[in-house]
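The chain below stands alone and is given in structure tokens; this is the form predicted on its own.
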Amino acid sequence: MNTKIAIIGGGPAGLAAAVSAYDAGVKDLLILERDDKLGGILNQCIHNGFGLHTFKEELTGPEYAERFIEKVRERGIESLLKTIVVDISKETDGLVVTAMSAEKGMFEIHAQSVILAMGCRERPRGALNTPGYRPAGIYSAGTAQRYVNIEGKMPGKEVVILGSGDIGLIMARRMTLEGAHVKAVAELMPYSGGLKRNIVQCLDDFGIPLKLSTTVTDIKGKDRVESVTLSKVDAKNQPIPGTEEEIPCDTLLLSCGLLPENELSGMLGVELSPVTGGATVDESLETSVPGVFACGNVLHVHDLVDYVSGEASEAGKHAAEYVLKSTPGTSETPIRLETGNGVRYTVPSFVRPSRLEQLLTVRFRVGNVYKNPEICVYLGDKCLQRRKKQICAPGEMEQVIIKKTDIETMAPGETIRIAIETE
């Protein structure tokens, strides 16, 4: 098969690239999806919240997906579903997606450029080093939500939840309307890893005790979960002995954090984050492999869908302007954005002075709960931007602005860096 575009994922993140990518002025783009759907994530996210920002209304999650997805019917944009891709590899004159399918069996597609859109995935319990015995019961957070959601089965009755990211603060708000108890959220940082509206409406509102700096330090249960043992942690996240809290339960949640899918980024040779797990992008969501772009949690989890269709918006139409040979050239030498005092990572992590449009639009995420810290915006030595907040938490984004003319004054060599800094 052959196709200027092949979009790899049909959630949000994919289906927003490629109708952008089409109102962009490419026609010929083929969205593939593994699941026998498009939406993605968004299927199983049955409650509201979503929409805001894009639509100023609020939606559920399927009636988020369904807007985009008649976007996408009424532009007659090709997609494959039950498909999945196995390999991407570069070749003289564009790209080559290996995907397979029961209809199809194996096959090719040969494109000019490729979006990354596959999402993210939950941290196993194997990554979590949970020692105990392995019985039923234990679930991670958005394998319970398909259960109650999309298949109508409740995963338990007696629920401990570990991690406080906003799936698991969901699920247990979910868990609680569906008539189970929730006796804890056990969070091993000393702060919640979901958004603060999701704090409050799904824990503090069914009076769910939320325990930080708190993990699980045992499972008791050999055919299913009988108990677990919470413990409080250190500074350097070890158990403190004493602490020790035996809680009766039939099941534990696990929500541990999310892992952008990165396996075919890597085979393919895209330059990945040490911090993220996504790939490192320039100003147009480019990545190292020229005509490859990424966009949405595959890139870096992010805490509104509303922020993934907006970035894939921008991944498409710059993957059309690729195709469409509109890109001004790339020999000029980028510049690096450097992160400092509690900054973890930037979005860019690199510009393109000639790429850049007026504003450039830099997200980051901080690494600890900040009271009253400034966010400081340097241009070499140069102070640019100083803007006080209230707070700064890991669970919400941030951003900046940053003027082109700004940045086309910096000396050769020189770099941006994004910092916190507090009194």
Given for the second form:
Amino acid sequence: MNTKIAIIGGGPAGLAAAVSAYDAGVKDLLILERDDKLGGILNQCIHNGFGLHTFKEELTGPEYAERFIEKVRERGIESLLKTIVVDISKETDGLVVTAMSAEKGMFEIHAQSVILAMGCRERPRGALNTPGYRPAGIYSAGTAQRYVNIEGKMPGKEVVILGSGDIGLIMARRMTLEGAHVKAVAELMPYSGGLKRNIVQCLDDFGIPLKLSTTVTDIKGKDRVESVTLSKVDAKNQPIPGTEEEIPCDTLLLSCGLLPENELSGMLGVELSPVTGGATVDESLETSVPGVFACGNVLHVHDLVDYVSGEASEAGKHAAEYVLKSTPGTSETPIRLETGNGVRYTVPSFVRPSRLEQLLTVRFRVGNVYKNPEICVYLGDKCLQRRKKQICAPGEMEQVIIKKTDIETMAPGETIRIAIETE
Amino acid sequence: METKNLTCIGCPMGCALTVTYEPGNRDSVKVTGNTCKKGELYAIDEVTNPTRIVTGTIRVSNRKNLVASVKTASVIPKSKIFDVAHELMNISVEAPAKIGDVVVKDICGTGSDLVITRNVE
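Show the other one: the form predicted together with its partner chain, since we just had the form predicted on its own.
Following is the full complex, with the preceding chain placed first.
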């Protein structure tokens, strides 16, 4: 089959990208989704708090998804469900997506442009080096969330959670409301990566202790988890002997970070950032492979779905421009964005000024908690902006906005640098 | 006078708030530890009238291995969270159901309706 733009993934990023590409003039689009419905992870995020920025009201995940699914439906945008993409490769005049489904078997889709919107995956137990046997009762927090919120099954009754990311916090409350006893949430770092609101409303409301600088050092039980041992860690995250606390439980949930799902991008030869695990992109969210765009959690992990939708709309619009060839080709050397003190990464990684409209939005994350910092933007050696903040934390994505007119004053070879400065 | 320690949820600062108040008297509330107005307003609400939206799932009587997601259509008193959570275990809905369908009016006397949040086919 043929399409103008193939969108890999029908979650919040894929849906928003499809709507915006359509509105930008490309009507021949195809969304490929491996689940049996559109909406992605939002379908299992039944708590509220989504959409405050986009719709000015607090929605649950499925309600937020439905707003975008409705937009896709209104436009008659085609989607293939229960279809998994196994390969994307270049061909002479475009891209070829190889997909599989029970209905169609294996088939190829020829597209002029591809939008990567595959989202992210949870860091699995195997990547955590936790000791002990491999008994039943250990789940990633998102797996438990699917069991409870979609299938109506409880993974266990006496629960310990490792990792205080938002999914872990949300599941602490969820399991409690379903009658489980959540005994503790352990966090390796000296601070939680979750939103304050979730710490208060998911843990404090129910008297669930949050143990910082703490990790799991043993898991007992052969057929089923019987207990989990927690230990304090030192400044180098090494367990401190003598601080062990054994907690009887039947379930351990892991909420230890999210990783962009980029196997397909890697096979296609898209350049990936070692920091985010996502593609390195330019101002148009185009990857190192021409015509291939990336957005949402496959590009970098977001805290708020509203930002995913916003970013994906940009990607969709730029993919449409690529297909319609409404942006002229350019041979200009892109300007690199550099990470200064405290900044882990930026999206985009480089910018071609001629492709910019009026403003460049740069999203980034800091590597530590900073109190009273200034977010500084340097063009070459010149400090362009200095913005005081009360706090910057790794769990909260930050952004700066730079005017095109300022970027145009830069000398060849200069770079844009974002840095955190404290007194 | 009573004293409560709270964490402000207004922003990532998470100011540690100390609140002293006479129960039932909104004007008596004194807040310290906040660095902005948001913290004060949050603390006053939390000690005089704390509220939450409750979300959860209910069974779908004519489907296996599938539950419907629901929420209270408006905030309810924090003290009623468990009443609602327990009530959800006794409720079911028949498919199909769609977002916004009212499953229970005025659930647990909270004045808030229980509504469907995910389409069930």
